[in-house]
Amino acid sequence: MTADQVVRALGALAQEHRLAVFRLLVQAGAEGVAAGQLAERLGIAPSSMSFHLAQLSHAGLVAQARHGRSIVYSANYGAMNGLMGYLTDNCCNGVPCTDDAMCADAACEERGAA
């Protein structure tokens, strides 16, 4: 991922309906969810979940596809995993962690803290 895809990611999520919409996308897997189940389910306005999965949308973070009359949002996955990977890269001066306490010892060891 490039850092202005990063930005726009993060814009995207930077917000307290997008951020509820995304997690229930990642939690309902490839099958996803369409729009007005969304908007139920979280107590949105049709017209405001419409505006905000644009902007999750356009930060290619969700996916769309028409079934019926029905649109349906699923989370894109490549790009979630760009994005923590992204966020991730050299984690801990390079030190391979696989949980938040060993992050956190490592940085410490290299600053001489432990």
Second form
Number of protein chains: 2
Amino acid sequence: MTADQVVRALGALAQEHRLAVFRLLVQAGAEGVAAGQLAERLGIAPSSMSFHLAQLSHAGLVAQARHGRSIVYSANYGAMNGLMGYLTDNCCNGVPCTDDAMCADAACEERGAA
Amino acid sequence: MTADQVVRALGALAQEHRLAVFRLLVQAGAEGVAAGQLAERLGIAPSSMSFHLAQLSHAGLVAQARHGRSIVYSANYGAMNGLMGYLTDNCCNGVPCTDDAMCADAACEERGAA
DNA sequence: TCCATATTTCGATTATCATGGAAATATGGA
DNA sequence: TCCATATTTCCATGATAATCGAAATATGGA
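The form predicted together with the DNA, contrasted with the form predicted alone above:
Every chain and every other molecule in the complex is listed next, the one we just looked at coming first.
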């Protein structure tokens, strides 16, 4: 994952509505949620939701599939894990990890100083 | 960590120069790096660097300490770990973690479905 | 006190983001 | 074919972000 991709993924999640959308999609799992339902649940206009979904899609964080008249969105766990990996390396690289940090005790030992 | 704090932290990192700054600070460790050195290393104007450092500081991701005439910035690992924890919960909550995912095999078992 | 260094704040400019209504596109069913 | 539903694209608007030069603030030393 390149730094440019990381910036785009972070930017995609760095917005109240988009973070909420991603959380909903993660909770929904592989089944996904239709665009209209997302707009209704968050109380924003369909066109605004479409804009946000495009950003998430452009960042590779969500996948879309047509299902009848609806377009169903689902979370892309691979992209999220890639982002987490980059941040973990960033968080722990070259410095002793703190003891009370989840990032340290679990992830760092797993991945080493890669 | 509230959703609002998470959005602010993500937004702080979702910029080429600020992500680079944070990486440099993580590499530098507790010693930190002065504002002027950061600006010189990244090749941007001091005032621009000050703007970016203010964003990182406002998000709680960096700490600052005056050291003579310089102001030395250092990474706040606690805030970063808080962000990682939120994202980990977001990434794994309620769905079966994929096998090839770092986020899954290490962090999820550690934290459970909290 | 006076000056040089280090950083921030201010001001102006340009670019990008977020929003929703209106129109366009696509699908399914009568 | 015709219509209702679902979503996106287009358009205009207001808000926020990123940039840098210039001026202001703070520190240390002569």
